[in-house]
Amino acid sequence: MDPDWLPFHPNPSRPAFRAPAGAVDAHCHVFGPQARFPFAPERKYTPCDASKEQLFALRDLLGFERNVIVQATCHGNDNRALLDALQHSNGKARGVASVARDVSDAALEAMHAAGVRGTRFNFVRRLVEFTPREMLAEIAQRIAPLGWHVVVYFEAQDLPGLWDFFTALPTVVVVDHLGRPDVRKPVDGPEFERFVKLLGEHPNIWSKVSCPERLSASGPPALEGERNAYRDVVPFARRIVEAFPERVLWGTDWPHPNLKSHMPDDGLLADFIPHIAPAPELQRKLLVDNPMHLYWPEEAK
């Protein structure tokens, strides 16, 4: 693990809300263990172990039924552990895995049945290496016929350079993060509206709502026991919710890879969900209805 960065909250506390039956973290990862998942060479960064065993205590902790497990780029497109997680998960998991343009339809397939629905695109630039927009625009074509969507990872700076290339994918769009708005800038500032304006006119395109311990510039509660925490996020968050409430996500993002300023709480983290999404219906769409129509149509109501 990387020295300047810190290891997943020890002692997470219970939330305070009580998540809608069937909710859906909808945005975590596994790592390792490296001993039999090895990190990719390539990785620009180095996590702690992060087991699925961890993962689904947390999530019956938090009180939620199922995972959306993310593959993350410490991995690169070995999606092994993923798909151990997946094969050990009771049918509890759905995955977005990371795949090279020379994937073979076998593999995808395979990838399918053991319960893929998505993969990844990353632009963020201190995490990858750039990979050429028309070999992505190749690997979202391959898997628009399996049903598949893809994931895009951004800052929001660099949306109106990527703003063609999103709105031309023949898939599902699911968003990272809000776009990792500047939660310094207004959130009816030009930067957000352009944000908005992505989501309001293609309706394929979706955004999770999830990460205010990566956006916030205030930071965790200042007291011990305070639950109301990254209170600068709400308002961003919250108009993504109530605009657009049929295709938001939520999840928690555990293990919280290279963080250095503080490592969140996972309860803290479910608490913020009232939050932005403050009526009952906006919590079963976000937490259930949403995801379960993306990763389990053939359950979803």
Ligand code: 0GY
The other form holds:
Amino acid sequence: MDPDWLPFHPNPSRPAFRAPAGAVDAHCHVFGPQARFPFAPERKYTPCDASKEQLFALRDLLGFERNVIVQATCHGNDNRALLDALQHSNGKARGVASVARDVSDAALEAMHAAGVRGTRFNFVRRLVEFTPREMLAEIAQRIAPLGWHVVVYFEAQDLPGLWDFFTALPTVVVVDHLGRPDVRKPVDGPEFERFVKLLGEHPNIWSKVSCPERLSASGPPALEGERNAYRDVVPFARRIVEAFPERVLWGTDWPHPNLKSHMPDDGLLADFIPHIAPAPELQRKLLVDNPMHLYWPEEAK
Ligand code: 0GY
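I've shown you the form predicted on its own. Could you give me the structure of the form predicted in complex with the ligand?
Below, the chain from earlier opens the complete complex, with every other chain and molecule after it.
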């Protein structure tokens, strides 16, 4: 399969937003290099290489200090690129891996030592084949004693069918990208209310308030350099940040895998933060306290 998506922004702008000291980009990826870490044969898309060095340079440009690197489906259950990045991060990156039910205890322990603190279950139909729930439940039981959590990715219309599975999980559960709401629907309509209820009723469920560039219906900025893009996502993200300030995370999603419409300027994405978390106190929770609690608990205040 040839690369089938756009390369990431070659020259992201420096954001106007000043992140608080210790800020964590809690959702980003590394891919390849393909020659060393081949992509999974069962993948649904092929990204271009996105190296740890490029990720760490972006971190510095944006004024962040740490990364949470998340395994994406294009690498399947082969976490070597992720582990390599963690091991070369000087302790400044932790990870979310993807594991199979038959993963050995030794492999889990090695991942933990490298900085993995969670596993990801993907329910987005365009990205993965169906994985039986009982297998995922078994994986959750395996990783719970390590203190890991489960990251879940799904689309809003699938939440009713996943509700019972998510709410029975024995760990913290982090939902990617606000549960992918359809932002053309009202923020107080039944679909998003269901998501708010999920977090409201289950104190172990968290949400990433990331990826306005994926969720926006109004689309990319009309002009290069325009800093007013993706505003239709703001009410959704802001509602979750304000209702659950202790259970939200933010990430760039660099290098924006499988995004077909456009490639966002990561500086512009960072400038989105004060719109969804206006008060400095909210920003500190979103970018520092919450990710530290989940990924570096031994250092968290
Ligand atoms: C993201 C979003 C996407 C891809 C993946 O694991 C993945 O391949 O998560 C997507 O296509 O929406 O968070 O990277």
